[in-house]
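As structure tokens, one chain now follows by itself in the form predicted on its own.
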Amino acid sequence: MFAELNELLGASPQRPEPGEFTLLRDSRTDGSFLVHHFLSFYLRAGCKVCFVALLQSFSHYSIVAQKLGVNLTAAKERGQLVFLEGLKSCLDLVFGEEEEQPGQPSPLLFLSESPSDLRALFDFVRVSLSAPGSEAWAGPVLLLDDLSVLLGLGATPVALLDFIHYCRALVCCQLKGNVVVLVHSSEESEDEENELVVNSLCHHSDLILWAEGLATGFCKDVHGQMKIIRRVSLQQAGEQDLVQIYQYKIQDRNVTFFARGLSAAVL
């Protein structure tokens, strides 16, 4: 995990804030890093992480983890992290290969169904975090990455919407949890679908962290900017959202926020 990041958010792995529903937004970049510091913060917090990883393997992530100091295959071991390596069920479900658990469906088994639900996928979340034993952790994480995939394998807006609703109904508001997720988005996209998922995701979000890229180019020193939307209208009616806007800086195992325009290099 990131410590400035934690700074920024007023956030601590030992009192990890319960109930929550966090959007990743990235636009013209990639938000990945944001996905890395959460997955390594909520195992660092002790709690039990349910992952969806659309994008990348098991490996990729593990890799990245190790750097942050969190070992993914020891969570695993523990019962800590259940992950679904979406790129290898794809296959498997394609191919008609064997699952890993015999008799129990697939969870993205919308890809062969129509209509398609995610109804599967659904199961598997529920399954994954209302297991016995899993009281024993400090809460259930839900972490999407990314939900714009989902999209691309042919579900409808309206399943990926319901889908979201339920899941955070459980782990939200049931298992006071946190549910995490990353969509791509894009101002000038002609993908109205996408477009319309990521609108009504902001409307429903309590915390969005929006990276975006520079709208002058790349630049070495500067990799892009992000926006901290604290959405306190839903709370309270009538007042208005706390936006704060840094500029950030990647580096091998760490990511460096600053205001715009005082990076280090430019000063």
Second form
Amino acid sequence: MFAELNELLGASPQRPEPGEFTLLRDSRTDGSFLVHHFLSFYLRAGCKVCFVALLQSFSHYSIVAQKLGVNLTAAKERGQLVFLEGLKSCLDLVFGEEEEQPGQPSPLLFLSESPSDLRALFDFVRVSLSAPGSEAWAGPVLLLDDLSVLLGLGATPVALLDFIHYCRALVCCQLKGNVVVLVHSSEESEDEENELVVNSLCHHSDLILWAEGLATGFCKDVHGQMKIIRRVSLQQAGEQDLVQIYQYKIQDRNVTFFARGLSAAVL
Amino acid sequence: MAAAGGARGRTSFQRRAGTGARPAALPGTRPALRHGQLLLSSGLPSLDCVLGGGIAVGTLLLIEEDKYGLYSNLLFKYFLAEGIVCGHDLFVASAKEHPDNILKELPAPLLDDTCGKELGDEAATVKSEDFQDSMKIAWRYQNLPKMEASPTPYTKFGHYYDISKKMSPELIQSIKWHSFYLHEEPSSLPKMKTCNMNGAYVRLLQSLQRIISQGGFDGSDPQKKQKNVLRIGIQGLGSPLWGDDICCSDTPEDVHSLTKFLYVLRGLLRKSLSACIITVPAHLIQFAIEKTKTYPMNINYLFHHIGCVFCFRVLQNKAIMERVTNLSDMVVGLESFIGSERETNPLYKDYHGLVHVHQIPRLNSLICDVSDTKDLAFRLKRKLFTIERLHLPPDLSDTVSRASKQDLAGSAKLLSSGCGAMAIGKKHLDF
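Having seen the form predicted on its own, could you give me the form predicted together with its partner chain?
All chains and molecules follow, beginning with the one already shown.
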């Protein structure tokens, strides 16, 4: 977890805010550093984390988490982390034999069955977060790396929004936990389905972290701009959302945030 | 002491076999500096520089083909040729050319002794620059990193190839290679779930998975001592020859076939010692929506009256390239100047096209090693293909050149007509 981002968000691992839906959004750049931040943040906070990692393998997250001071293998062994490796379970589904147990269908069943039914994935989330030993941990957290991949795999946007709605109802409202989701988007994107999903999610989230590439192009010292949008208008009608804009630079083990135009290279 | 050692069966003086031994390095690979991941050369050292050292094992390099596929074909061949020279196994899949013919056309490697003779004068000029201690006039540019364009004789990682010569058949026969030619494959029932994917893609995936598990590339065969890397090359994916109609119609039958294929391929690559290069005719996929741009009024009318479902279908194809980019690791686009006005433009006379790097992955780390130069161009000399930083030549003419000469003449005409008595000519000033 990045200490500067914690300060900006006003969050601390000792007391994570319950019941929050956080949307991570990136345009013209790679926002996966935010996923690594939240993964290590919630593991340090002692929450039970269900991580649906659709894009990269377990070893990738494990190596980065080690740099941030968290051991994913140990967390998996003590039951704190439930890791769904999308690539591996897709291979098991596609190339696997028919002898899978009838009570445990593959979470990515929508690939081979109907594309408008993400129920198997939701059941996986529900079972892992409300399993018998979960009360020992601080609060359940669902982390989804890359919702836009599901659209590419054939899920319809409506099915995807239904799935997120069910997850939110279960995790945020019923179990008083948190949900963090990463999506890709872009202003000049031609992907209408993706924009529909992203706009809808923006309306329903409590906190939006939007990482954008600089409009002026590539820069060695400033890797992008981060907008932190707190949806105060959801809680109190008539209030404006709080928007803060910072620029950031990603280093090997840390990400530094600074006000716009005040990067260390300029000062 | 000896008795205590003897009770265990061996003393501490004896070297225990296997525990202290370092694992045998895979041929043709080197570890990356930053995250220790194994890197392969793409066959073109200048492309390796652009990609941050090379292609990581387990990743996918997507090349967006140029308009006539000439230069992307070259990159494809370089990748395969590098695999042969390093002793890797090859898997070549194509629906256009038979893989046997592709392998016959590979460029011959430039060996160390011939390197100096063939490009002796170029190497000599490079050496003289190195001996230069400081620049006298352009001293601000002293510290800029030089992009490696000419071959240095002692590179172990990455080789240089001579396009004018073909690779010898003995060298090709020295490695094991597998081919997949779509039109010769038997159309038997696949043993895997098709997931509503295009039949050709399903067969390709099945063939790949079979080769990977039989060849032990995924570590499933512990008996195999000598591990090797599998280089996979797939040509022209997404073109109509593979049975995919995303290039030809705005409402393709199955929009998700290509992205599903890429996802399963990504899974196969990540769990095995392999690297893959795919060339995609991106210009054809994006062209399918160009037709709709000539009828903007109709689209708006329909949008208001039928609803946004129509718009989803019409603009689907450009979305495909975005999703394909998100699912690949490295994406490099080639834009050649053939047939465009840049071919005759004196600014670009040294180059044959531009290189756009759309995506570089951040594997096992928060950051990636990416070069600072974003303006890249390629050129094909008689024997060598290189990717270099784009240098525009200095503008040495007296007046502002390029397209504005006609504008100046036009405005001069207006001025002179305002004055009335002047002769209207094409010169700027006319007394």
